[in-house]
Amino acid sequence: MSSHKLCMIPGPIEFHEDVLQAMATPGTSHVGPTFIPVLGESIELLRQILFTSGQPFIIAGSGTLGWDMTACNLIEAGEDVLVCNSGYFGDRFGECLETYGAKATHLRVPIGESPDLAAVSAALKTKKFKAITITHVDTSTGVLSDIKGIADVVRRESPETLVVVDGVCSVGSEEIRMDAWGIDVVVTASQKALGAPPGLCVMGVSERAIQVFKNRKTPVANYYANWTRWLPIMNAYEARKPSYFATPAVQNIFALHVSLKQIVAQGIEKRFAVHKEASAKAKKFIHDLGLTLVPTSLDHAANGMSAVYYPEGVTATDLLPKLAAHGIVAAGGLHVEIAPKYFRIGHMGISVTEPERGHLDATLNALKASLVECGYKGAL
């Protein structure tokens, strides 16, 4: 067995060899002719992947930086934000918003449930919200939120409210159509279904949101995340011109560029379909083992990952090391209320778009074998 264990967590994921090779390039000037068109084309490719005519951003940092960029640029102190909270990352996004003086109202759902459209509609009637945030896939629960349905409700009940989607665990594996669905901001990162190593915050921002930013009344209370500094940079590189505010992560962007080209070449609609197919396969296998998913319905279960309760008598310290011994790295629980009770498996990127690699089959077979080794009778 190879010394490398398959990284089958909900991100970082397994990376294509060409993506890894792009990370191995020599030192390169960030304002040189070999880099400028790479960042410029990456911005253009993101428009295709997000189905938007808006402004993409590619900035050195984690997906969390996207929360800061959203909060500091679009929300002013004292303004209200409705947070559709389906798990750990709803809590954290709310904390980020409050750091910049926003008043966060959390619309919480029971663990494993997704935000209810009627509840969103009712909440929007209570006050004027500057923005609504939705975690498209909460990695802590594997719950998929209906961003299209929620955006429809917002347009009907409060059309001025900005629609912000945390798509860190969804962009590249779940259907997102920014312009057609009326989404103003999508926040994501490089290391999940976009298929590149960690290190880049990736965003798509609508023209409407950019205008809201330009019309704000108070200064942006952040230096690095301030769009006043980053908008000229993105515009310059897209125009194939050098510009400088802070040094971009050159090799990370080379790698992302390769992966974005692969995604577009594959066909985005096809990519959505193969993630659904792989998810259905994984979840049927899990069900047939007698295991229970954290999402209470397949209708709102993510296609790029599965969150699964341990069967009775099996714990994280039993199962996860056995999976690792079979060459598979899975993740433990993350939601603070149920963390010891479940585990998480990722199935996104090349592990599903290139099934000939055998990643998903190896993972599911290792899961069954590991459960047998744990003494779980349902796996026999």
Second form
Number of protein chains: 2
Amino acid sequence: MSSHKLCMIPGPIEFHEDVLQAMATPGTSHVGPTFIPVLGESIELLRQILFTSGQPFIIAGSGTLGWDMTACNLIEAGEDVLVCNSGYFGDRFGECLETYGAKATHLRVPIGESPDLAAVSAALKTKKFKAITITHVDTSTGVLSDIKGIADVVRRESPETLVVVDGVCSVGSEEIRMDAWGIDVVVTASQKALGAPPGLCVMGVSERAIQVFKNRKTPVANYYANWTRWLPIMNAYEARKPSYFATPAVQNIFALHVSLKQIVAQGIEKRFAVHKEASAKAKKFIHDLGLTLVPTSLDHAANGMSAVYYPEGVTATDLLPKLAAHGIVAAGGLHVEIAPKYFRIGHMGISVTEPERGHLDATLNALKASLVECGYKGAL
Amino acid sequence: MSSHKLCMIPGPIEFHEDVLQAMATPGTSHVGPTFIPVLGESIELLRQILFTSGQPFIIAGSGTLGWDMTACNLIEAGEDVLVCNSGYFGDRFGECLETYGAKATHLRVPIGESPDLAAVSAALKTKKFKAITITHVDTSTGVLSDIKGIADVVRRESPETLVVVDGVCSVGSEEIRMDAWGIDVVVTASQKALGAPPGLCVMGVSERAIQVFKNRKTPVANYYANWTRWLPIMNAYEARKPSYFATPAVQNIFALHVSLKQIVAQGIEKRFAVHKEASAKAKKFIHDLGLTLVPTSLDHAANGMSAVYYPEGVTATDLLPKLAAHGIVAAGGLHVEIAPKYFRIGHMGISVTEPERGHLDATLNALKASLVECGYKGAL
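Having gone through the form predicted alone, I am curious about the other one (the form predicted in complex with another copy of the chain); can you provide its structure?
Expanding to the full complex; the earlier chain stays at the top.
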């Protein structure tokens, strides 16, 4: 496809040719011997990638469905949840929790800041929280939250509180060690640093959280998202046995399987490192252009994306079409309070693990050229 | 893929090469100009295929998610729903409705029978039903329900009752005319006669049902399946404008779009006719082999699949591996009461609209050969 523009938004990302080839797998029975080991092995690979002995789930749906899965399976009506809110996705996760009867207390931080450990500690003292949610990387701001630090605080202050991480924009690009760090739930999706097309909700759930689910007193108020139905299905596929609840997205799972194998083969530790390196390079380039990141410090800036304020005199309608003309698709702002003031680029997956593809260099060079075309002089 | 066996189960089906090619579309922004018209036009094509001026929805998930969408958006807690139950999927839809607080009354028919219009009429007189659900083709039994006849009865006996059709195994292979027949909801999925890989929940909702949704008194008790969020998204894409709630399954929608265009280009009326012809051919072949269908009459046997009892002395463990050795993947039984006694084959999509592919002939010949290998003499 010569007309293809590089998809350098913070998800969906650019996908490996072998992943795309797997998307084109011919019609295959969801309960047959060709597919069963593919889903079974994908579940096992996710355990390695999330560093957990817990239970992965791979379900047809968007990452958003993982919020419903968390809310309807782990929280019972009337229970309190502390939402560490670092942007758009904290607001939305809170809404989802409240839909299922949870009482959400938002610990909001100013735009560009990350949740403060002392503030989390103080909030945990105010009442008994069933769970705390943290947006690991808020895709709307590019802010990286310190999930290890927060999980530490929770384990110290309120050991029974479940630690839930929205890792939609972090799994595969940011360091996560579920069991070692005491994280109970990671919600993610296929289309970001897991490197497969959108359409799969992917989760990791600690054994402790599965026990909390099994001990709940009230029925789960959702049908499609109900782990009562999905847990036996995931167990069956992992045991290489057919089982049926709802038809899985067979081709998407073939594709995810290819990508998960690539991730493990390349090495997960190395993956964390190359995303950090690529991000540092992108952020230095952005800084040298005289531009300002939305995150107020590099210490809490995501490694898989950059959210950047337009310089004075440049707007979305100026910059984004010029980037597109250079063959680069970037994203506009999403956080409602500052949406027209900033743009976002993704640097995840093959665009950074295979630098010989030149995606990031092409993106940064196109950014510089486009800014010049916009009349920006800044630090050029 | 020389090792590919024909997927002749009642969904997922065999997919067209152009559909599979679209699944391999490179990473593409879900809010960019390449994708927006693809989803927008898919919505428009679904209106044509469902013969409705109502609102289509295309959402990442399995067909099962369409039950949740129906239950949580259209039914309020405590309301009565009449479930025309012709197999496994009636039981499950009933469970889903009850999860959201509906009171499900099951109108059960014996295995292999289809719901009787007089019984529907009588049931409608017993109380006020908010909705009636009908499994158009129960994939577990291959029974075809008379949705036109039932909708007629409902309009006469209880005009305000919403007519909800589970068309997962019928849309694209059985005649459905939503507006002319007075059908309010059709739930389906991508992987059967719509001809695209699994992973998309597809719905058509009448204008009347959308009004019922808009006039509901209680909030929708689901986040991901909530039409309050999805309706503006569908409207935006149809207006060719970007909008975001949850990331759509971009590649799956590219693939669905190709298949929907093929369906409309080939002619919807012709599609109904060729599925009837192929089914008649399959059923005659099965009859001539001395085998018995699960549906008790050809008048209510599905046109997109056949559910067939094993002849005496033949079992699933005999027949299905032999079919596989002949390159044909068929499905075992699913209805819990008779599961080990029958098998199922699908004849939908390109396997019947493009008979030059020889899929159905290959399947029927393999069936005959496999039965002989099983020692079956019957009517051979």
